[in-house]
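This document starts with one chain, in the form predicted on its own, laid out as structure tokens.
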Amino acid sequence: MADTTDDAMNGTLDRNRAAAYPLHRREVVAALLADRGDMLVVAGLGAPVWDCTAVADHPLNFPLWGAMGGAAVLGLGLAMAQPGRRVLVITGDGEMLMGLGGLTTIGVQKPENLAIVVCDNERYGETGMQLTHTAGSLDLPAVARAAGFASAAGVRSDNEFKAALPAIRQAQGPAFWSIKIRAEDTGIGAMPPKDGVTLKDRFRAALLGTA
């Protein structure tokens, strides 16, 4: 859903209008995690992993702590490695402009199970709510499009959310979601663990048991 502000069509950067979207982070992230099954979920590093953790500290949720830009190709690995079981990528717009370079390999090798979700508060909320990209033209679902993705759209109300949910779920991948969401300060909260080899062997053993 491009944007259709006078500031947005002119390439300027619009300061005010994350904080009048209507939908709230922990909420959205909360209802994309709502009866998940054994879904696989990558988090992107920052709000991210502390709104998938809110939900629950999952043993089947891979935070990442660093590797910004990372989210969306470790959900490709884990989409390849494991073609029947559904991969969902949350992660922020801050994050996802890191690794857009990625979207191109997702869109060439198109697993069909892997759904990518953008919380987008058009800030860098990790270093001081700096405005990113995604507060002025740019249109990730048109990017995503154009990388070769099934399906990409953008989401700015509750009910434009809720139709959205089942395709998020269930949608033929690789398929994208912008959802705006927000700009506030929602606290840190919960946390998962800090340590990679701890988070790496737990996911492992969700996935595949001890053997």
Given for the second form:
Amino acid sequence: MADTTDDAMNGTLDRNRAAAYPLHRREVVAALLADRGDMLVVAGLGAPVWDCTAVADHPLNFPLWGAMGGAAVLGLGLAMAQPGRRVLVITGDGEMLMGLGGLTTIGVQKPENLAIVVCDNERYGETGMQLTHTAGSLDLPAVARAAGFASAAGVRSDNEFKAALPAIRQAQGPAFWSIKIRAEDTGIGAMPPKDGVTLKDRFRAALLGTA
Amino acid sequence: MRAGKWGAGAMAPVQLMEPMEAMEPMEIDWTDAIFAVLRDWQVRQVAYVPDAGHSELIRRCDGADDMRLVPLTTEEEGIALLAGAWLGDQRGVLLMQSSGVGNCINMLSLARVCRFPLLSLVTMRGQWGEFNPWQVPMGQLTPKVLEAADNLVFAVDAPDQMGQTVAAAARMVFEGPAQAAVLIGQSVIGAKSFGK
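The form predicted together with its partner chain, contrasted with the form predicted on its own above:
Everything in the complex follows now, all chains and molecules, and the chain you saw is the first one.
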């Protein structure tokens, strides 16, 4: 199904391979958030927000309706302020790429309680499934490792994902996973509140007892 | 003479590295005033992209056991970082040069729409006696961009205004909550001249 016009436009990017990845985003995120305990969750702009909300509209989710490129570093600020709590950032490849320098900022601070998971479908899913840089040779875990993360790995199969799950919950951070997921349109489904003040206040109330 | 400055090669980098002792005592005083306000508000996360005008404040914060210095690769990271800090119940401050304000524009939406407290201390370039014309466009745009993004903007053009102005901004930021920037003028810092 290769489209030679698109191939030419996108240089070395591969438009076919992600359509065959075995892992599905909704199942991956549901597993990440099952039995979440007191974990604090930041969801990056786009499909990760819908994925997280499909599991539950939880007050200890902070879903970003904007701020593209900010999810990982927002997680850093939260992790440093709450060193006793696990902080999980779930974001997409396009969102991560816009704030790639933030991985190096995290690599300097080395918060032990911070895990970042990129659900990588190699697409800008909200804007028409255009290819991102990860559809090429870019290796995000290698970037995280080079930035100083304590661990960083790629996940491509169900077995690899099952093996990675305990580490995503518990491994010493900063820890990074790129989970290759199928490029598919899962729709939006359940949406969290859009009002930013509501999201902030309910998060702080659930965490601190006061907004 | 001017053309020869860059042509001389080694001259400019050597003078860029000029040590802090070259600064006048008055500059240390206004840094003290800012540092005292950050202490009063128990600021814990100090995010920055460095500027020469902030170098003494960064050094002071580095020496404080309960302040975490967070060097950034681009200033917009600081907006997101401090949003996370507030979600986790810590106050922070963002230190940057005026050129960095331009890097923050979209991310300022996060602070505005969620009403996160955001205190930015901006050292100005391209504003007063600037020798480098490449600094002038963003320097002149800095207050306009911040106002357009609904930040409260406070200008400090004399060292003796620093303490009260930063204190006023911090109070509005942390008790509001609000987003505010204090623009530290080149008349306070001294217009950079690379020793010329």
